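Listed next as structure tokens is one chain, alone, in the form predicted on its own.
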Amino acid sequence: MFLDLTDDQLALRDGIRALLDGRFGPDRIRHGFDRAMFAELADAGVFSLIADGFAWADAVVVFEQLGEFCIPGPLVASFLAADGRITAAIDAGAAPVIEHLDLLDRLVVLDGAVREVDLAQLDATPLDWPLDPLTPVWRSAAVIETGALPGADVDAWQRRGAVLTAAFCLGMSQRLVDTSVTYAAERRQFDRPIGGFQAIKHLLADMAVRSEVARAAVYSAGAHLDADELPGLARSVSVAKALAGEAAIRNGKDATQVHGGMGFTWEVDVHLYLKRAWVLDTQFGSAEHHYDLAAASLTSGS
């Protein structure tokens, strides 16, 4: 399997990066998700990649860049819905937590099928202190489903959602590496950059290795989505989601440590990446869940 990016994918990566760098800087990101942000991403073709003839491996490249910039919003579900509407997805549960409810056009439940929820009958309460300050959430006692979404395959949603979420986490983990390396080279202690101290070197090396291992897994999963004849699709998806999610969380913790006292402050973006990583670990299956699936696939041969 060839996992290096093609020239077209490199051009796609550079194009989406230029867009995000120009329009979605830290100040705008900190204002959170809104319809204007969704419209700009939609106009750029972010949510219509597959309809426009791109492959799932290309979508992985795009979502990796979205993760690097920590773009807020229910991006993955809106991509999977592919109808130009802001969509969020939740797993079936007794008391579901719903993100960005005030902006949603559609909410679906992944419950044996992709079932649409009647937003007009949803009784939900906003939480005062969401884990991720850029992901406001509401808790609902119950949801009223209106039937399965036509043409939607729940297994495909789960697989594709897990891979795109993994790609987003990969982007976050890499940005945390880059930010930490830059800070370690600039921050001086005892008349030398802190990056020269062995303890910091070890942290940075571990962060870089996690990102590279996760990148191989995520790119492989994207290739598996595009090639049905490749064996091990389910295992590839689970390994990608587990490794990328874990890389984002652990790199967020290590980046906080590299930044020292500054890492815990509101002004430094590190905490936004770590909190988003914690949130994304709950979507389309946690790392623990996917590690279990990957282990089970080794005995079943799937």
The other form holds:
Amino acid sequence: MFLDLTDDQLALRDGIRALLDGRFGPDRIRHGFDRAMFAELADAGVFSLIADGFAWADAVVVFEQLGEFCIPGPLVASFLAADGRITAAIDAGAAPVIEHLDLLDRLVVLDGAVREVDLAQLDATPLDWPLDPLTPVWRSAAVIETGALPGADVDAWQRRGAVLTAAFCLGMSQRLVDTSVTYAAERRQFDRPIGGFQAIKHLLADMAVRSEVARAAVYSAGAHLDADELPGLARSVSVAKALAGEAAIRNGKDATQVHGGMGFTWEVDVHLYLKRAWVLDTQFGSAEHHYDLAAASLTSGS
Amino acid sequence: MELRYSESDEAFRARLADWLAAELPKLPALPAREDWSARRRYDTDWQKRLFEGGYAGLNWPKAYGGADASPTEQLIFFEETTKAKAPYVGVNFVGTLHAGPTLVEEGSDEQKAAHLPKILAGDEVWCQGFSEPNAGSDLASLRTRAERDGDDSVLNGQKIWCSFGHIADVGEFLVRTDPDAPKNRGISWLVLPMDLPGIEIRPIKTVLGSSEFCEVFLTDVRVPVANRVGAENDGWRVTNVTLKYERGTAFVSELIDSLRLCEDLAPLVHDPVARRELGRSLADFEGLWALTKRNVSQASRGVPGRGAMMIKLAYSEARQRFGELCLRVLERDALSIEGNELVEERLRTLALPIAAGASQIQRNIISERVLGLPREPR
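Return one more block: the form predicted together with its partner chain, after the form predicted on its own shown previously.
Shown next: the complete complex, the earlier chain at its head.
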């Protein structure tokens, strides 16, 4: 039992972090997702980790870093598809909202199976003014499924998708702590750094605690994906998705508060993190959905 | 990251489970809640069994009779004993988890020999005399005076929140030995036999109606200077020495019990909103269980994790939320405490965000020591 990063995982984290820090800074991120970004991440091996012999816990380490840098794009579904094609996944439902449609090579619906959608026949309209400016969305009248994605198990997609999304949210929640602490230490009012006032310190402490509990839950779920013979896998996945998703959203809200008026500006990155957190809450099960699943596990024994 | 336990850890778990299965049926009946001499007998009897089974002083070095168990083995111990519903550490808490480890680190050879074997064997019960009526969160402002008179110190003052003071043999007491020094530099840590003349003990009745805490009044109590642990006026540092022994395993029993209480509550919850709240509480506790494992993992590597500082705050909050849910679910069935563990627990856990560092103090500590924000005045 070891719920910390191994030396190899520390090296993996530092490697991906150096790459993102050097080439995926805030200015580039604000231009949104594109094929060049996907290709660079793919060249770095981001989407082929599992084929290259890495574990799901290692993928968690990488997605945590992608979250810290708020990298846009349908990263999780593309990772699960793992064939070099830009893939997005949506839940079944009438008139679905689809992100990044202009760049998709593939769209799948998670509907009792991983079903592929015929993109050529898709009649979709771009929606103005997306909630997250880095996640453009389209609404489609209907989707026509062409058959199951070969070899894709929908339960595994849901579990792994939830954990990787949770890892991304974890990274966002941590970055929100760090930028808020930095701001609170620099910003002065009443002749003191605002980080010296208990009202602000306590907000920041709560943010840090949320992020740390989420980290433990996400690492535990990541390790559980690699040890699926152990009992309680489904619960562990739900706990990770719910706690990390909520940590990102609530830290986004508290980071906005700590940044004061600046937190309400387009210029400061905080809103990009909060908006992405809202987007990710709609993928692979919302926090509420996973709380319900967790509660159900108490009586079903799963 | 690895969830599976090592073979040697699993072997430890299996040995312990076998031992518990053999030992627990031999336990006497639980004593009445407020029969404190019977509770002392029950808890010290359990300590003696742990001692004979080789499970006493799990976190103490072998040289002092401890088991020197790894942090992971300690975690397993708490996990298995809680699941098996073995007795809690109870009245042995201060001796085995607080004073004993402090003596191991800071005591003289005579002090170690006088107390450590007795603590391990359940032959000596300790209490804690730290807080005072005017020194709660600001503990270092304590005013109980110790004045030197030959080979004795003469104590005068008042202590409060002294757990098990009415049944303890000895206490770990913080006293002011230099009133002119900065407040945390004039404190000494000493061993106080609780039967000395001049000590008056009055139980405090809590919101549960129970009386595990006492007030202790000290009037011209003469205690040998040789009972001081560590140097004079160095008691604040001595106090902090103990804390590292915890190594991430605080609240393990509480957490496992909280998970069990979620299971107990589940069949009573029918309203979908309450079910979602139950799922939220379960997620809170599971998240903290993962954080505990992570803390233990980091302690195994000798790197103290930031999570160890956070678990008390997060657990207190989670447990408050769960307690409220229990009352809402039980509705009017919550109006009697007797035989209603969920209600009794709701009352007991009101103390969580207050005891051992109020949540507001915890937030100060986290924001200063983990996040590096400006310090509060001290």
